[in-house]
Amino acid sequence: MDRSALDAAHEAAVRFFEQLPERKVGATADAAAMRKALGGPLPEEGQSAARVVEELARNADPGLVATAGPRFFGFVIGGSLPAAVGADWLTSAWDQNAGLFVLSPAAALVEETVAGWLKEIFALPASTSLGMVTGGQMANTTCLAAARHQVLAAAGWDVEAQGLAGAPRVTVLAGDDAHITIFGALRLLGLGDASVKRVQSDGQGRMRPDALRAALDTVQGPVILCAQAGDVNTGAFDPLEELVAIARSRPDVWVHVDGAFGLWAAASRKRRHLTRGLAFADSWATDAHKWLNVPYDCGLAFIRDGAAHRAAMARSAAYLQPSATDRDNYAFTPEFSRRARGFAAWAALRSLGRSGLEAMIDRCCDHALLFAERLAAAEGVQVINEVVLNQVLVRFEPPGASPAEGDRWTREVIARVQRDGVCWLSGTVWRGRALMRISVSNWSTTSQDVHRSADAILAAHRSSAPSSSGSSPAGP
């Protein structure tokens, strides 16, 4: 085998990572830049593989994000631990179809054992079983599918057979601050936006249990409590074991527990308490890539029934050869054939062992409070959210200014942070109000990296101040 191409992909992954410490954490290269560097019509003869990976790594440096660096604190993603990434770089060598038992015993048993860890980690019952799928979008459409198949069972419907048409009506209660995963899932299962009954939400986007109540009160026939365990924005945990509470009230109803990232705080003695109550519903989103930091992608549907979940997603065909007694993981998962995720997220989770697991998702955690307590002390600068996970939403706004002079400032000290590249972060909306929000997830940011990144951010406010005029903060 020529070993020229794998030589130079080999080469060019080092060299990033290498790079990433000190890397600028945004791209270098606009839209423009990268299409000329990428695109271009297709080559009438082809060239050796070597040289194919060379110029790829080239071309599309400019236009890569130091995602995966120390300093990167948008969105929440984390970065990729390196056991993780050399599982990942076996996994694209060995090219296993995971979906059947028959094609690849070992993705179907490292998922198998993968399933075992996660529910001693996270206290989930042993009856649960485990889906691994592209990311918190699928995690979502798959638990809420068995979802959709339980409560209509219960109801004398075969969903699975007979289809939505004619079916009982399914009621949503999901919280006023549901992820918009939560609505892409009830499209793809039929269910659609007018399933949805919204229940009010505390001011840090938490579900009140006396409005689900009501809610509930309300509502006749089959229901899916939509609750969530660690807010897109304040990383705020809805009162699950309340909440469990109101919903066990009645027979029909399936509470799911949307936990992207929040899930993870089950592995951490200081944090598990935001999570008591979460053993007691029927089924959990998460994704590995955000919080076990494996590369992407890589989300996970954990449902209580093992038998709801087979119903919603097992199909079969005479020419499948599906395994009598053993794991096949099509049978868990939206997709047939597909990349056998388990392998990534076994080697990290075997590389930092529960002790491992839990140390990093307290330095997180720390490094959000130390950022929280880094700007919080200048002037002109708020934090806005109790920091008791991994996020941070900070405004930027001087005593007296009108709350759209706040919106603008907050605007543009993003932006200069974005471009000056020390450190990457984003801005969100919360209460009406611009914010910055910041995420902790990177398995290697350290307290320097924090510090670092908090006097950027801080040079950026200084130099955005709004004039006394009240006019917009200057330009770059």
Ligand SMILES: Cc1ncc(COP(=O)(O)O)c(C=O)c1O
The other form holds:
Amino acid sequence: MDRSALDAAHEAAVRFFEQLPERKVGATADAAAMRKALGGPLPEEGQSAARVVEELARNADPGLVATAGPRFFGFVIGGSLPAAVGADWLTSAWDQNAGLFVLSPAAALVEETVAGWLKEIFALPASTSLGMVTGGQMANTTCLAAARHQVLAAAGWDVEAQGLAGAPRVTVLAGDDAHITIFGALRLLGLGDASVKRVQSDGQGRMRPDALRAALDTVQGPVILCAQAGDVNTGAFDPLEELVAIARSRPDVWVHVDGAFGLWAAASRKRRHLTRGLAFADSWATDAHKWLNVPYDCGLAFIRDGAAHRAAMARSAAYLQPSATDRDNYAFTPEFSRRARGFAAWAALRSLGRSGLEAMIDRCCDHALLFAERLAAAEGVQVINEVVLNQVLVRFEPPGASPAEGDRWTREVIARVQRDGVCWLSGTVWRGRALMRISVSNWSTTSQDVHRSADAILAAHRSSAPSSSGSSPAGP
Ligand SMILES: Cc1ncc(COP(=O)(O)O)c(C=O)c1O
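Please move on to the form predicted in complex with this ligand, as the form predicted alone is already shown.
Whole complex next, starting from this chain.
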């Protein structure tokens, strides 16, 4: 076998990892330069695999963002644990189609093992089944497909057979601050925006129990409640225990929890209280590619009622060879053929162990607190949220400045920090004000990285004089 392409890939990957902690966090080339480097017509003749890999590594490099590095604090991203990267390389080498047991017993059983480990970590009921999907979007979609199946079945309607035309109307209750992917999922499922009734949330983005009670009183028929564990801006958790108790006052309410990153708080003894009541829900969506730090992509859809899960995803054909005794992964996901995502998740969990996972979650949360402490101590800087998890929202507004000046100043600080390249983070609008968002989700971030980044943010703050002439703030 010619090893040269694999050797070239290994060499380039190791070089990338070695440079990762110190490379400029943002991309160093613009779209035009990248188009030139990677575009053009497809040549008539091919070239050697090793040269292709070397060329790709060289030409893609300026357009890579160090999202996997220790000072990337944008969105909620996470890096890649070494064991998970190694397992992911093997996953590509093995090229297993993870859909059917017969195609890869290893891929099936590794997902079974991961499901067992994660159910223990999140303290989910033993009956819960797991589908490994591309991310939070598809985890929410898979869970809500099972919810749609179940609430309509309870109303005497077989949605898989009959579709939605003529079906009883399903009402979805979602908080004011529910994540955008909930709405994407509802659209894909044919429920649409019109099925949603918003439930008021508080200043931190937590759904208000009194508002849920009032909303439930106004709806009849099948209901899906979408709660949230970890708001994408504030990191706040809905009061799940109270919400579930209210939902359970009716027989026909399915409770779904979107915990794309927040669910991992359950791994920490210090932060587990935030998830109280979690186990009483019907479905849970989270990501492994965020806070478990496995390479993209890996989302996790957990459903308490395995029968509802399978019914929502059910497909069969004469040419398949389903297992009579073991797990066919495709029975739990909207995808049919797919990547064997379980190997990387298995490796991440196996390399951390329960204590390593807890330490990683706690470390990120402690770093978020350190960021908050460092930034809030400076004049003209305010931390806006209760830092309960790994998210920090920061406002830059000098004393005496108008709210519009504060918006402009905050956006200017973010732009300067991004240009400067010591760290990378982005902005948001929360309750009408422009803010900086910091998310600490990477296994390799140290307190030195936080101090260095806080220094860079404060330097940008000090050099960003508010302009009196800017236009009124627009969305990020
Ligand atoms: C609460 C929440 N739900 C869902 C998602 C979507 O996850 P993904 O980007 O993996 O699709 C996110 C992403 O940050 C999130 O924060």
